[in-house]
Structure formats: structure tokens, C-alpha cells
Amino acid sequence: MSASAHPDSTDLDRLHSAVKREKADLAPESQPTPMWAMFLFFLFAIIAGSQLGFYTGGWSFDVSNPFTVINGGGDPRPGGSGAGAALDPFALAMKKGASGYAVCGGCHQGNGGGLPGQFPPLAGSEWVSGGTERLIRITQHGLVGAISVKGQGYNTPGGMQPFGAAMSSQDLANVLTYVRNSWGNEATMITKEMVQKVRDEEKRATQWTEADLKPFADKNVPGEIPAGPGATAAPAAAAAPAAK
């Protein structure tokens, strides 16, 4: 007669269930993070955050300006207070236009050279240095179809898209002034008033073609040119000599 087996030795299901209930062993030298350490971390984060908020004035750029020491204070961003406020209208338009040109550079390239056959160059282009009205109309409503620039043919897929709805009159004026005075180009600046005048007069709903724009090839929008090449604004009056 064989000895009776232990009652648990053959109950495999019960054994497996017990194993599954066991917690996984921690790796050697590994212990859960103590509660006191977590408490100290959160306390430190709260104190540091409150001090940071206090000394930065609530994250105001004018207060937490990282360029204060470098630039002597003020807002170094285009259009901000500080050094930009002292620039003449032409220099300020060039500074802001350089930033705004980012929306154009993807096609016309950062150097204004364009891409052969597709995106015409802006550097040395007669379309850029020619009449200001044609240039404003193009950026306002776009351009589609084949065109000739510097004796070469271009046909942008889908055409140049209009920027009139996406950019203000001032933004367009800045970018156009920048384009007309970069990469060797030199021409009069385009002002916000010039862009607004064309906008008020032209309510076109479709893109232009080269043929449509021929009447405006050499036509300039009237208006005072405050600074830069061809400035028409009267120079500031000189200070009166001191009385002797």
C-alpha cells in the first residue's frame, strides 16, 4: 500500500494561483521612493515656482527679458520697444520685413534666387524693382500662369497664393520694402498707406495673370516716401543755434 500523497502536491491549479498572487521581487538595492523625499520635492517645486514668478513679474517679456544685459534693456523683437523704436521708418521696415519674409522664402529661397522653372527669383527681378502698384497687387491677390522674369520662363505650380487676407497692410509693406532692398536690389520703400490705397480700390477675387498686370508694370502708388532710397519726406528741421 503506497503512502498517501500530500493533499496540496497534486493541486496544480491552486499552486499556480498562489504564485500569481505573489508580488514581483524588487531588483537588488532597489527600494520605493520614500514619502518624505517626494514631499520635499513638491515643497521645493512650489517654493521655486513662487520665487520665479515673483522675480519675473509674472513672465512679462518686458520684465523677464533675457537680452536686458546684452542689449541694454528693451524688447529686441521686431516692433518691440527698445532699439527698434529709434530706427527710421526705412530701417524699421527692413528689420520687420526680414522676419515677415519667412513666408516667402520657402519658394523664393532665403537668398532671393528662386528655383529654375518654378519659383522666379526676386534678386535682380524687374518685377520687384518696377512699379510698386504691380508688386502690391501680386501679393494682395496672388499670381497664376506662366511669367517671364529676367528673360527666363517660370510657371509656379498652383500659382503664387494671395497674402492679402493673412497679412496686414503694414506687414505687407514691410516685406515688400525688404524684398526691394535685399540681394542687391535697391528701390523705394512701400508704405502701409500705399498698400491700403490699393486694397481699398481693388476688390479682385481671383489671382492675377501676367497679361492682367501689364498696365501696372511701371506704375507707382502715389504717396510720401519717408526714408531710404528716393525719400521724399522733408528732412527734420535742424535745431536753432544757441543764442550768444
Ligand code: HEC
Second form
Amino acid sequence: MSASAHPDSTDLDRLHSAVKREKADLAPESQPTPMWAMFLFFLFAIIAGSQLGFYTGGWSFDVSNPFTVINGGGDPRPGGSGAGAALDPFALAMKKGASGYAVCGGCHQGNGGGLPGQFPPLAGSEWVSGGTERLIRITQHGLVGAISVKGQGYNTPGGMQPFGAAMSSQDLANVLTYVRNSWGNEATMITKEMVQKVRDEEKRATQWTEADLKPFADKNVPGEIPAGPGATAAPAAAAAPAAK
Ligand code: HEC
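Could I see the form predicted together with heme C (HEC) next, after the form predicted on its own?
Now the complete complex, all chains and molecules, led by this one.
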């Protein structure tokens, strides 16, 4: 707009104040970025970002957390793998088994001590550190009737319920590894494959009894045990076959 656009106007003040209110035209070089350029930019950012994420191991906390660089790797949060290498299979099973044990702890107690006359102890129990086959079978299908644990008789009405349907083979393996290596117990770890093997073979509709389990008392389910602390502890059954 310029004064020549209003040749008839005599009120110069009004005309000029109108002109002064106008914003200057945008210079052609400061036009908004065209949509196609924005689109290309975001497309590039998404592709580049996903490539970066993919080739650096993905954005999991363990990979992407800033402490990894400082402490030499590992998850620095409480309960994390700490400074250093990833957990070995035994340590991992112990860690997961400790939380999975909450299912058992309501009866057998957090310290594995059980409740006198009601729930037998897992700490120091020959049922726990003995043959893995019997132990897996108990948790798979439950246990009922009179039993003896550490020389003490138990016969809780209803016995122990089966956990086969409620827990995965992996969860059960973790918990059993945990109870076999807590409160002074020391025995080989139980793997998911061992639990699965018993699960596949065992066809049973009722809870076990002590008599039915006798053939399995000292038997260990065959299977690979990952090298490490979980493989070194000799099962009590193997060390002292006469015990029971
Ligand atoms: C609702 C209570 C209850 C829960 C939960 C429970 N148990 Fe038991 N458990 C019992 C009872 C009762 C007996 C004894 C059964 C009998 O008298 O025949 C027993 C016996 C056992 C035995 C054999 C005896 C011994 O003390 O060593 C083992 C091993 C065992 N339980 C392991 C487990 C594990 C592992 C879990 C968790 C997955 C678990 N139990 C969860 C009640 C329970």
C-alpha cells in the first residue's frame, strides 16, 4: 500500500497512520517451510532414528542408560545386575525365584521354616534338596496324606495343592532352584527343561502321596545344567543315597 493508491485522500495523517499499522510484507526468502520439506525431514529423522536404535541394540534400559558407560555395564538400579557382566543363569534363576517364592511363602514361610504341625519346612528338608524328580512332581500335582520331614510327621488336611496349572515351567524351575539354594540349602539348579520333561511325562489327576513318590525319592531328572554355581552343588540324594 502506498500513498499513490489513494490519490483522492486529503487526510494524510489518517492515511499514514493506517500505513504505519500495516506489517511489512514478508520477504520472499522467509516464507514458511514448505510441507514437502517438513515431510522429507521427518521421514529422514524416523529412518535415521530407527537405524540408530536398531544397530545400537535397541532402546532397552540396559543398553541405553547413561550409567552403563560410567560403571562398565549392568543395570545400576537396586536389584539390578550392578556393575559388571549380565547375570549367569543360576543367579538369574535365584533372583526370579526369590520373587516367585511368594506363592509358597504364605504356607512355608519367608524363611522356609514352615509352621509346626501345619506346614512342613523347606529349609533343611530332604524333600527339597533330594531327588529333583520327586520335588518337581510334588509342585506339579500337589501332596496329601501323612509325610515325614526332618523326622517330624505332618498330615495337614487337604495337603498341598498342585501348582502345575498355575505356574509356567520356567517360573517353577526358578522357584525350585531358589528353595534348593536358600536358608542353608545347597543343591543343583532345576531348569525349565527338567520341569517340562516331567510335565510332559506325568499324567496324574490326583495329589501325590508319600508312598506313590517313593520310587522318585532319589531320582534326578536328566538334563543339562548351565556351568556355574548351579551345577557345582551335588544333590544331597547323590551325596548320601541312604538318607531318607
Ligand atoms: C496352601 C499352603 C501351601 C502352599 C502355598 C505351598 N505348600 Fe508346599 N506343602 C504344604 C503342605 C500342607 C505340605 C504337606 C503335605 C502333606 O502333609 O502331605 C507341603 C509339602 C511340601 C513339600 C514336601 C515337604 C517339605 O517340607 O519339604 C515341598 C517340597 C513343598 N511343599 C514345596 C512347596 C513349594 C515349592 C511351593 C510353592 C510353589 C509350595 N510348597 C506351596 C502347603 C503348601
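Computed from a predicted model, the values in this text were never measured in an experiment. Superpose the two forms; the largest set of C-alphas matching within 1.5 Å is the rigid core. Residue numbers count along the first chain shown, from 1.
With the core held fixed between the two forms, A211 has its Cα displaced by under 2 Å.
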